[in-house]
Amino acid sequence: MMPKNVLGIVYSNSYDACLEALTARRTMGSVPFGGRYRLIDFPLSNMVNCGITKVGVIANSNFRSLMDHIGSGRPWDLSRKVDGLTMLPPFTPTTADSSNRIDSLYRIMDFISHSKQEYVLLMDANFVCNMDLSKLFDFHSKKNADITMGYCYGQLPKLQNQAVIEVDGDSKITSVGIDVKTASDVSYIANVVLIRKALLERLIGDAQSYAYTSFEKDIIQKNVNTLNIYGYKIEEWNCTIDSMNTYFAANMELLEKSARKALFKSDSPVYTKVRDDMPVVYGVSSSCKNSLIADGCLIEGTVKNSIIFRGARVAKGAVVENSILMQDAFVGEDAKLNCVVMDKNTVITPKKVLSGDKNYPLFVGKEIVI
């Protein structure tokens, strides 16, 4: 299969609900990881190092910040005369809702069947991997697959409708289970589906003339017995953002290099948008242990086991333990923060306490000050 010959497709605003704190003005797609970086940056470099040159994404609501953050695609190589990015707004007068991917996808049906690409590749914005699709496109050409989806094994994330499954000698799926009660590890589906676009628009027509509104649900559980759905086991390192504590635990393994070595390959980059700015200046009484830093940082405290973001400033006497300060966030003079989440902008006065725990870090709203 032909990697050019797939149109992909990206929710934005997938599971915003898990993170209302950090998703109430801003697409769960425009969250920002891992120092300088959007969670949408994954799906969209992941599609363009297997050499996609077609992606649509779907915005539903709050997609300011996600449109300032893609622009034309461009740090994607996606800002091209033919095929490229395209946003693809709610047409309808009412905010539709994100869970309703049938209705998502529906809405944007004309966007699909006027490409010209044969196949059609799904991926959620709250799903954080590195990995070579390319293997998955042969995978579902040797099997001669309906629909192949990608799935982990391990903790099963806390998402509306997530689909747990069973799976034969030959790869192929048998059984589906939707929000299915268990704390062992289990096999579920990680929202990377591969599906011929002919058979997606015959789908979504006949669920959307039904009012179905689950696609795990209305269209996989119901046709695991009629059609060939396949599941391709993701084993490269992996995240399900379903809270915030899986976004914060997320973020923090990243300070393990294994983790950062998994995530960011030298052979299939993370792109992102650039913002040029100077080197982190570091005060001559400054302290950083363990931790990660962007550019245009001023860190005259003392910083451990944290993620600082661009921009961001640490006064002298702060102290910045196990916490994300995300981009231009301030620390004010002896202030002291632990196990804490300051989205941008935020302003922590001098000789502010704040203490959280890494199971219920601490969150800071965007342009609050403390």
The other form holds:
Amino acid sequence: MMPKNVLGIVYSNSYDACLEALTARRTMGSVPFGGRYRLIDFPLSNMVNCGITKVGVIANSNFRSLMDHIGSGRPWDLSRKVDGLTMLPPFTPTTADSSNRIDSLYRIMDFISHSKQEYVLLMDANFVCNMDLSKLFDFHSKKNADITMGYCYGQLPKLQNQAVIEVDGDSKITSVGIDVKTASDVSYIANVVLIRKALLERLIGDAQSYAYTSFEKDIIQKNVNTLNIYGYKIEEWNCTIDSMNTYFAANMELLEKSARKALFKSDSPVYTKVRDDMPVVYGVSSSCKNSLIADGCLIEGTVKNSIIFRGARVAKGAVVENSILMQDAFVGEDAKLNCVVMDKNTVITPKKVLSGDKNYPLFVGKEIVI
Amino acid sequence: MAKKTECIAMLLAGGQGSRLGVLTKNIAKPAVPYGGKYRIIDFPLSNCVNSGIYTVGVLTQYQPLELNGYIGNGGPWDLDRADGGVHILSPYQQIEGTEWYKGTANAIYQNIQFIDRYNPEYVAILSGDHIYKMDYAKMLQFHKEKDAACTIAMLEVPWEEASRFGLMFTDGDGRITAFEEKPKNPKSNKASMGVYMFTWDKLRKYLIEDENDPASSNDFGKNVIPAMHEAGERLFAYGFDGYWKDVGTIDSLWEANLDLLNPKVNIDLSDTTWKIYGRGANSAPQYIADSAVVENSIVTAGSDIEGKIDYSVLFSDVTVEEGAFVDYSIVMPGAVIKKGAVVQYAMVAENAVIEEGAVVGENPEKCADLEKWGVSVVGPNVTVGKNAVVKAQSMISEDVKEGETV
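After the form predicted on its own, can we look at the form predicted together with the partner chain?
The next block holds the full complex; its first chain is the one shown before.
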């Protein structure tokens, strides 16, 4: 299968509700991650790195920050005359229900149908991974599958309609459970779905006529015995964001060399919007340990075990530990932060002390001044 | 005739920069890395865009491959335009024969057709060798107010350095009354910055006259501007008081990088109203390890720091392993400083590898003979072997074997 023959579709609003605080004014896709990225950079980069040339981004609500981030698609080399990137906002003035995947796909069916690609790859914005999708394509061809679902093995993410699967020795999916209650490790689908376009058109058309709403329940589960649905195990380091806690933990995991190596590879880079910041400046009295620092930061205080996004500033005497400082956040002199997530453009005035817990990080919302 | 463009810029980027030695062996001087994530040419190009000049011709001649690739379609500087934008102008074959650019003026002369296509009223002639932030729009305004034929940007330099520059004398109105080219005993400290604003129809005339003069060396400073002066054209000096540095030598390039760490030096690259754009590497954020000590330094994306860094500028994707020490140094993209190695008062070029325990450069305070002290340079892709020593002032273009002293 030629990647050129695959149309990429990314849901930018996937599970917005599980990250309420961060998605109050943005989509899941535009949630900042890993010092300089937005979550949508991962599926987009995966797609272009394997050779996909046409991508549609479904944006149902709160998508202004996403549009600002994506622009013409140039950072992903998707600003093109032929194919390229298309934003797919709602057609009608009413906000679409972003949790209704079937409706979301139905509404962009003309875009899908008019694409010359024969296959469609669906991905979610809350799945952080640097994976080689061409392996999934080869798998799909080799198995002669109708649908291939990427799955992971581990703790079940706490997401609505989260599907748990069982596969046979040939990797064929034999059963699908939805919203299973379990504390043990299971195989769960990661919403990386490859399907022939004609089949998708038929399945979505049928589902819409029955007013079905769940892709997992009403399409995958119902057809598990009638269609050849295969499970492709994603072996690469990955993380499904399902809450503020996993968001915080996933960011912090990047302080481990193994996670960084797995996510940031020189032969399959993660692309993002360029900001033209200057490099990081470390002041005379600064101290920085075990931290990820993005360009444009000015570090004059102490930073430990933290993720510091582009343009953030830590003033003299300030101590930032176990925290995430998003773009252009400012920590004033002698302020002390522990387990804090500071959203974009936030300010902590001098001498303030803020502390959360690793299992309950304190969140400071966008543009708040404390 | 094309739509009229008020002002276009011609950027002279053909210089070899031979005094930069190994650093310009394979690249033209304007492509030399500077300031952690930039190249020298980013400064004039960004100045153009920030000044509202959206048509820029870049004249290349020496080792243009890297520079051409770097500039590409001009996207990073917002110079990929439907009308105008950035154009790479190399010497080309002509019916009367082919010529290299013989001098700065000849380079522009050979591209008169290019300039005429844009039908500009004014042409800025810039050089790709300097680090400075300047609003050419203000200079153009001055040029128009003075009804000048040529305006030369002028910087007052310290008297002791004046003899290195082309100097100017001006009257109370700023009009240039005389020139002095690198005099032994300078009587002026008003130095030319190599930034010119010309009224195009005047310049066009003098370029053609200059080309027809076989005795001319076809240089702006030596020939064209003196000729305009002699003919009584209105030449003015436009005063500039910001940071400006010619980075033509190893020492000045090293200093200009470290200037970014000097709070007394007025070159703020974090100013969002005058951004310096560049084609940056798409690297992950830098990682500073538990064992790292980073102070008073600049470090760029993709770097992985486990060692100690003081008063240094590190470019993108640099690795400094545990126990290594980088002091008063410039480390260019992709370089690796291994365990226990010391890099001090040195410049390490792109993708060079300093093996374990090697020592590059000397601290002038510990140097017995200050006369022999100077910045050490390790060239691109060079490996300095285990426990090898690169002495002060050395410039290394070949691998250094284990334990060797050079």
